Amino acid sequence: MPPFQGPTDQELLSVVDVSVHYGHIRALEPLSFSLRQGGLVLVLGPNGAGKTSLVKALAGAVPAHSGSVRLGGKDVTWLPAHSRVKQGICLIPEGRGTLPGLTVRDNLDLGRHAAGRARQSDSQSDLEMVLELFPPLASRLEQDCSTLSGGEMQMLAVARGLLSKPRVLLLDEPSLGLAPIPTARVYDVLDQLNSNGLAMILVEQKAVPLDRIPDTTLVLQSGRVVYRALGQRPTEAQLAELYLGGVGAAQ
């Protein structure tokens, strides 16, 4: 697997005072952080905390009420979702986002086409790369994706995202509904990708089996940051306390 390009100390994504409102409902209070090339931001929180609203706003799937998003120094705040994919921001949504009725190969082709011509490269070598990362998909290319197991569905979702040639991968609860073994398999690949320089923003409800320590960890509760840490993440006990209403090292 080739490394993702770029110096690892260079800021890749800048998020400044981004908030999300749905009508009169404040889903996410203004939030700021940065992500370096090859970096990892971990966002934790219970249901309704604002995690999904955050990654959807970064991906352009919902409009930001305030703030700015810059990718590689370029302001992408008002770009639509399909344009952000072409710029290199890819969201793997909660629930996988695979399309029943299409084969595994068809789903992978959608990822490749989403990159746009300017970012497409040798499609065969790209396909071989994702099948090397996720061997179970290789024997299921002509199979309807709705017949896959939950773990295979998540593998397909990540593989399709990788074929869009992302610079930043946004993952919304990749372990949701998965048993421990498929969760570990998916996270093993995510760990490899991150170690090879792919920047990630990872959203989960609970502690994750990721070997790398995040550059930044944020815990959200009711749309606001209640815990922020650099180079560490909360323990299970701290997380339980935060979810019950305690406040840690907030903004």
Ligand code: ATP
Given for the second form:
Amino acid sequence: MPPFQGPTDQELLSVVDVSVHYGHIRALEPLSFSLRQGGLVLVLGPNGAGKTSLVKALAGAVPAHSGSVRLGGKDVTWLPAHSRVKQGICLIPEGRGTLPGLTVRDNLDLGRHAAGRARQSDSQSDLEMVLELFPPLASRLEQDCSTLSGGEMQMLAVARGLLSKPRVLLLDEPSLGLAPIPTARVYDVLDQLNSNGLAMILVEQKAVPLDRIPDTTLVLQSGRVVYRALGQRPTEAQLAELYLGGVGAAQ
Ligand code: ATP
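Starting from the form predicted alone above, please write out the structure of the form predicted in complex with adenosine-5'-triphosphate (ATP).
Let's see the whole complex now, leading with the same chain.
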């Protein structure tokens, strides 16, 4: 298991009034929350709710229209994406972001380089660590990553993210397109990593097979928070109702 700091009550990421616009489209209305060291924020919502826009704004992949993002007390709102990775904000995008034509090993190397020299450590032991977490990747290191199954591809995306030495992992729909068994395998590792102190913001469309109860759960609908809960998550029935717009159950 990687040497994370371990969960504490100390605030790691602070998101204040962050909104995202694409021209005249208001994809995300101002949204605030915070994430503690080793904490978990779950963001749920149907298609087009603004979930991807949120994590992209945190990672610097799209500019925030308003608000601020602080990591460990440092204002990173205007840092470009590659600098935020070096600070420890790692986005594992929807669709994984792995590069076909490159081997599994090359994809993993990209993660290690993304960390920047200052944060790189022993590459061999880091590689061993991620291969221990995701054993199916070990026998496929020299294989073109496009030959991997969907579940293995998601493992590769998470493994590559881990090699960038994240302080916070942003996961955009890691279960997308996966059958229940590969989803459970990926989630098993995410659970372990989170329990060991790696802070996460997890985006999904519906309920997730995660043992831990998130510190904060947000449900977005058309760019707005329609449900916010601390230390609990919505039931499937509540979600269905929220997605149908039946209740404005923001708590
Ligand atoms: P999904 O689950 O389908 O990925 P989402 O909750 O992640 O949806 P976003 O991708 O953040 O939602 O999209 C929110 C809104 O912003 C949608 O109306 C979408 O069409 C719009 N949008 C997203 N990206 C762009 C873009 N680059 N240019 C214009 N509009 C965009």
